[in-house]
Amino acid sequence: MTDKTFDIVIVGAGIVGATLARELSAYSLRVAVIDKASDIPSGASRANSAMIHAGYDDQPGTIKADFCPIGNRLYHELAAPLDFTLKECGSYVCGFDDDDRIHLEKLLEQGRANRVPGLEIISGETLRRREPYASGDITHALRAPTGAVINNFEAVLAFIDNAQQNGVELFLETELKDLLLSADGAEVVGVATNRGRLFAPVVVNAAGVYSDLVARMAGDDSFFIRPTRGEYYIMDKRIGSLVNSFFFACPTPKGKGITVAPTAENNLLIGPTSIVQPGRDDTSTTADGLAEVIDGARRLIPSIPLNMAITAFSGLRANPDTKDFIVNVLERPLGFVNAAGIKSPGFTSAPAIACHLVELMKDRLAKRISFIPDPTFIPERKHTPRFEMLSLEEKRRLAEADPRYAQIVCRCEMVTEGQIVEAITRGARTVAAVKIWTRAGAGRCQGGFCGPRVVDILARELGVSCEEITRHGGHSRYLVGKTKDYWFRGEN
């Protein structure tokens, strides 16, 4: 990549970077988004509970409390025009004793102060009439009807995809190496990456668990990130109906605790743990962590069968020592913007953070960039077809127009060759990216049957050999050569 010039460079293509890119694309600005990953979403935006929180859990007056309910509303407004999956399910915070009841009353008071609609405390008996599999030990629950679950992969793609429709440039496999400053260090002039330099008078730090390290490049040592690992199980769709809503236990000082929830695709998700660690890349799962997940989940829903687990994963939260989001524009170097420490309810708050940052930049950085509305801005986009969800007539029309839509590749999720080809056309370059776009490989067999076919289609469409196809970029190749070649080498 040769050196390029922009008005704004966003470091990080997670949900915060993606929503901000889309918000900025409504103006006549040259915007770039960089991310070191080979496919997006990565980091916390990829591995999380996919919950759109109602907004009762945060102390009134904090940035979290201000942005969470607004973000919730914006997701509901944007789901249709940006075509991502949002499932209205509501949530329950469950109490097991009198102390928990006191805490539920506090959450109710906080939620009302945060302008969260429809909150109520119900009895355990009322809960079990609505949710028959809920534990008989639950005595009370706080109901939040505006809670929802989202396809977090689709949401990040939707915001980035729409931003790109409106001229934003995305640079994957592009790692920030340094911040470029003026000779006196007073102003931002761009970033240096592993692929070259991007010059810009404004740089936004949306780097997740690395956001404190990026801030240090600007001389900002006002916060520190404690990477916090959370482990999860995803269960088969056959038990997705055990719950209809998102279940929490009363929160502890470590966080919101183990949750049980339906996913937007009707699986069951349980987790996460909360383990502070020094490493910013360790997303391993552990026997102890997954045992904690099962024990915590069964406290809420005792009948969860472990043999229905189809995969386990973990994600890292950007847990700041400030205990609140860091959203600001530095006075020095001028042009450096923080959107850092965005942990839960960060995914929910992201659209509101994006709107706030644009207004903040208009106010503080007007001499560096001009926010002129773009009259050609396109506010909506369409996702690739979700074949499994279409009617028979819609499936027939797709297959008649393109016979590849009649070829099922992933039987678990009913993903067709046509969907995979369209995902590749729209930027998927790895098996993981195809999974993100289409859910091929996300089902019961986790790619055991469709994986080789996806590799073959990627190689064909990209015009490369199968040996060059990776799971998620870098050295994560599936194949290193033909079996017979290695067999005969062994004989020699």
Given for the second form:
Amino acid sequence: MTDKTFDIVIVGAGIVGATLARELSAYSLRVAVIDKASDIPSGASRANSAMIHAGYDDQPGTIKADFCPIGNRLYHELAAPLDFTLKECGSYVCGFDDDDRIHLEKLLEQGRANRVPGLEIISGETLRRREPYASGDITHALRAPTGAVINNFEAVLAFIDNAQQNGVELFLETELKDLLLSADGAEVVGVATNRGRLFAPVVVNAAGVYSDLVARMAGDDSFFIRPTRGEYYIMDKRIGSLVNSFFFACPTPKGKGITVAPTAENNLLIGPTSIVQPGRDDTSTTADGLAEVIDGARRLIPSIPLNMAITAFSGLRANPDTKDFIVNVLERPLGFVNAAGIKSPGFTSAPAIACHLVELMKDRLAKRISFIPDPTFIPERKHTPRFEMLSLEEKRRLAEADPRYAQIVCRCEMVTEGQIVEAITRGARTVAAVKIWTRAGAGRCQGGFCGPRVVDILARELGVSCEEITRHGGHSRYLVGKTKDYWFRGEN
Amino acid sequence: MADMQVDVAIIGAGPAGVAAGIGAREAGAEDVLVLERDWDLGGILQQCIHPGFGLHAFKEELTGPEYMHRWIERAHKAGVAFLTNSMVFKMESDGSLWVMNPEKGVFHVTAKATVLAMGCRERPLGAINVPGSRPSGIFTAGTAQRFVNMEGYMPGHRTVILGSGDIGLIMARRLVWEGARVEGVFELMPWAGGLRRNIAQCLNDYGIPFYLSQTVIQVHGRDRLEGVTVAGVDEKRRPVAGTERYIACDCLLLAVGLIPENELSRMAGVDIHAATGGPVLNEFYQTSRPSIFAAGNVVIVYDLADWVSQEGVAAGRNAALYAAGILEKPVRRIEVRGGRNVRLFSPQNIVGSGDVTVYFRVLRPIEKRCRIFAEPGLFERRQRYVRPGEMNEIHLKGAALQALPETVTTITLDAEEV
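Now that we've seen the form predicted alone, could you pull up the form predicted together with its partner chain?
Full complex below, order starting with the chain above.
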């Protein structure tokens, strides 16, 4: 890549970078988003609870408390035009004794102060009438009807995709190496990456678990990130209906604790743990962590069967020592913007943070970039068709229009070749990216049957050999060579 | 696309489905249609290029593709119709099917009787709770088998195999033939999962180490698999501290069990047996929905394809008789139950008046003189051993069943030392 010039470079294509890019794409600005991963979302936006929080958790007066309910409303408004899956399921915070009851009252008050609609405390009996599998030990529960679950993959793709339609450029496998400053260090002039330099008067730090390291490049050492691991299980869709709503236990100082939730696709998601760790990309699961997940989940829903697990994963939260989001524009170097430490409810708050950042930049960086609305801005986009979710008639129409939509590749999630080809056309380059776009391989057999077919289709559409296809970029090649090859290469 | 009406519709063209087609035609069904989601017929046997098939059905040793070729030829001669690339995505409770394929789009198939022959799938890593990272290089043994035998690609250079199911054993040998190293086969249980002959021919003959009561407890590597940690386990299958060791490898194959694939059966409201994961059947291969029949690994995982074919023929025949309205009517209902050492068995109930064969697996091996039997006093046979990896057959005579007093409503299968 040769050097390029933009108005704004956003570092990180997680939900914060994605929502901001889409917000900025409504103006006549040249915007670049860089991410070191091969497919998006990566990092915390990929591996999280996929919860759109109602907003009662956060102390009134914090940035979180302001942004969370607004973010919640924005997701509800944007789900249709941006075509991502949002499931209105509501949430319960469950209490097990009198102390918890007091805590629930406090959450209720807090939520009302944060202007969260519809909150109420119900008895354990009422809860179990609505949710028959809820534990008999639950005495009270705080109901929040605006709590929702989202397909977090689709949401990040939707914002980025729409931003790209409106002219934003996305650079994957592009890692920030340094911040470029003016000779006196007073102003931002761009970024140096592994693939060349991008010049811009404004650089936004949306680097998630790396955001403190990026801030250091600007001389900002006002916060640091403690990567906090959260481990999860995904369970088979067959038990997705064990709960209708998102279940929390009363929060502890460590966090919101283990939750049990239906996903947007009707799997059951249980987790996360909360373990601070030094590594910023070690997303291994651990035996202890997974055991804690099961124990925590069974406290809420005792009948969860372990043999229905289809996979386990872990994510790293960008947990800041400041306890609140870091959303600001630095005075020096001018042009450096932080959207850092966006921990829970970070995913929920992101669209609100994006709107706020645009206003902040208009106010503080007007001399560096001008915000002129772009009259050609298109506020909506379509995802690839979700074949499984279509009605019989819609399936029939799609299959007749393009026979590739009548060719099932992933049996478990009913993903057609048409969807996979479309995902590749729209940027998917790896087996993981195809899964993120289409859910091929996300089902109960975890790619056992469709893996070889997906590799084949990727190779065909990209015009490369199957051996070059990776699972998730980098050195993650799916296959190591052709049969017979080795004997001739004498590698044994 | 025009919807279709047939006498017998069969889902799946593996060994069970192809045989069911033949059975149905031979029993007089006019229109017999087999729907296959893959682009070729033969099911998983297409990729099983090792010998060992046909010893019972043809009295000679064939490879998987050769074995299926014979059955497919026979089916074509018998007038069975096939549709490939055709995915059944929905099944109604009357057994009618919603299907789609690239040529015909979405269409509806109604049948007087339907045979479930979808086979089974492999248990993935997530289902067995191995912690660690999620790099590339982890495959189920069957996926690796497809890559090596059909696509011509290698899944890795240095392989660890977790689980001693037959596909894993076959793949251990296959990878050695292809020049890869196999560091060992690790089995959680204190006994082998696969057939004894495969342990001998695939592991022992090639000096591949086989470790019982050991398992993989951690996966390492961020992009590509770099190694696994294995450890011994105690009698409750928990890792024993101090026994951990690291094995460098770039490939982990899983042969940790097969699960009958019954998503369509559930959609149709067919009763599923808690232990087998397959439909509850009577000896006519009939499910709880009378017009829906089932055969092969969709019911219970068999050791040999020969047996699956044999069951398929019988299920197809009964489906044809049902379609013609001449299947024997139930005369009584006897529940089959497993004794202390039996969990997996089929059929689960007996309703007719004829002879019945019941298949079952033991939970724990007995490596000495023992007997397999059906109480009360219906069958007994002495054996030198029974093993979980090897299925047992019990033959019940129709006359003996008829002679049971009305008060007897259950039969118990078991195996014990003598």
